[in-house]
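Let's start with one chain on its own, the form predicted alone, as C-alpha cells.
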Amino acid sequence: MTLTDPRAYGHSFSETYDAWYSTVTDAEATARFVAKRCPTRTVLELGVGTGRLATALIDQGLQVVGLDASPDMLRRCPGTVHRVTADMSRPPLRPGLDATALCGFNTLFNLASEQSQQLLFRQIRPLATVLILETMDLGAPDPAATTESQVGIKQPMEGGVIVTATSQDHSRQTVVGRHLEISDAGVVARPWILRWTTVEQLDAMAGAAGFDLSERFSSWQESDTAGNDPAGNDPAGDDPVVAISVYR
C-alpha cells in the first residue's frame, strides 16, 4: 500500500487512533457547532475514522453518513453510525442528500495532492448545502524555502518511547512523516503524509465549486461567545492557529 493510498493513514493508525488523538479537537463543542447549522439533521462526514465526532454528533440528535476509505479505521466505528467504505473525494453518493458535510480536524490535508482537494470540494456541492471544514492556518507556503528536516519524542509509551521523524516540503506544501514506536519488542513504523491548505486557497477551491464562505472561526467554542468575521480574522486581531470555515 503507497503512501498516498487513501486506505493508508487508517491502516497505520486505526489501532492507536483513539489514543493518541481523543484531545485534538473538542467532539461535544463541534457538535453543537454542527447542529446549528444543519437544517436537516442530516450529517455527511468526510473521513469519520473510529466515530469520535460521530457519536457526539448522534448525542445532538443528528443522523451521520461516515464516509471513510479504511476499513481499518471503519470496523471501530459505531454501528448507529452509517458507515460507508469509499475515498471522500469519490463519495459514492446520489445527489440531493441535502446534508451538512463535516471534515474535521485537519481530515481534508490526507489528501495529498492539490487535485484530490479540489475534487472534494466539486464532488460534496450536489451532496451538501453546508460544509463545515476544521483546518490548522499553517500560513502561506514559501517556495524558496529547503525541504526542513525534524526528529524529535512524541509522548512516552510504557516500556518504550515515541519518535517522529518528518519532512517539510513548502514548494509542494507537504509534510512526510514516520512515528516510530520503539520499545523491547522492537520498532512499529507507522507513516503518514499530508498536503496543507491555506484560507485563501479553501476560499477559491470552494468557490470553484460553488460554494461561498459564509462564516469563519478560531475555536469550536468561539461562537458560543463572540461574533465572527468571515473575513478570516479573529475577535483578538491575531491570526488564529485553527480556521472552522463554513460554507454554503
Ligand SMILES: C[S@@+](CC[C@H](N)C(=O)[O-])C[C@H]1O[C@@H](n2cnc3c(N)ncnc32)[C@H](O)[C@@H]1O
Given for the second form:
Amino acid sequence: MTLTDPRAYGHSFSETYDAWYSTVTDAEATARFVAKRCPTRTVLELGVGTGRLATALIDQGLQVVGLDASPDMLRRCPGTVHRVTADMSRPPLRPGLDATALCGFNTLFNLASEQSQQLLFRQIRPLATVLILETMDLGAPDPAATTESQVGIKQPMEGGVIVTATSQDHSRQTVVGRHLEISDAGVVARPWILRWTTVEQLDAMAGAAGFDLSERFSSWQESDTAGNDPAGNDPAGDDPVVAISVYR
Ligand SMILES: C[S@@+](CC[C@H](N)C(=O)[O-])C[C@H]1O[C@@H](n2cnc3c(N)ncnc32)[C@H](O)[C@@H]1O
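Now show the form predicted in complex with the ligand, given that the preceding structure was the form predicted alone.
Next comes the full complex, and the chain you just saw is listed first.
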C-alpha cells in the first residue's frame, strides 16, 4: 500500500492507536466545545478512527456520523457511531445533512496534497453549516530550506524502544515519518505522511469553498483565544501550538 493511499494511516496504526493515543488530546473538552456549536445535534466526524472523540461526543447527547477510509480503524469504532467507510475528501453523503463537521487531532493533514485538502473543504460545504478543525502549527514553509531529516526516541517500550525517523520537505509542505518499534524480535515499521498548512492557507482554502472563519482558539479551552496568530500564544512553550478554527 502506498503512503498516500487513504487507508495507509490505519494500516500502520490501527493495532497500536488506542494504546498510544487515547489521551493525545482532550476528548471531553473537544466534545463540550463541539456540542455548543451543533444546532442540529448531528456531528459529521472526518477521520473518526477508533471513536476516541466520537464516544465523548455521544456522551454529550450528540449523534455522530463517522467517516473513515480505514476498515482497520473503523472495526475498532463502537457501533453507537454511524460508521461510513469512505475517503473524507469524497464523502458519499447527500447534501443537506446540516451537520457540524469536525476534523480533530490534525487529521486534515492526513490528506497529503493541497488538492485533496481543497477538495475536502469543497465537498464538506454542502453537508455542514459549521466546520471545526484542530490543526498543529508547524510554521510557515521555508522556500530556502532543504529536506530536513530527524531521528528521535518516541518512548521506551517493554523489551525495546520506539524510534521516530522523519523527513520534512518544505517545498511540498510534507513530513514523511516512520515509527520504528525495535526489540529483540526485530523491527516493526509504521510509516505515515502528513501535509501541513498554515492557518492563513487554511483560511484561504475554506474561503474558496464558501466558509468564513468565525472563531479561532489555541486550545479547546475557549479562554485561549488565538486571533489569527496561534504561534504567538505560547512563545516559551515546548508543546506544539494548536489552532482550533471554526468556519461557518
Ligand atoms: C490521527 S487519526 C484520528 C482519529 C480520531 N479522530 C481521533 O482523534 O482519535 C486519523 C484518522 O483519519 C483516517 N484517515 C486518514 N486519511 C483519511 C482519508 N483520506 N479519508 C478518511 N479517513 C482518513 C485514519 O484512518 C485515522 O483513523
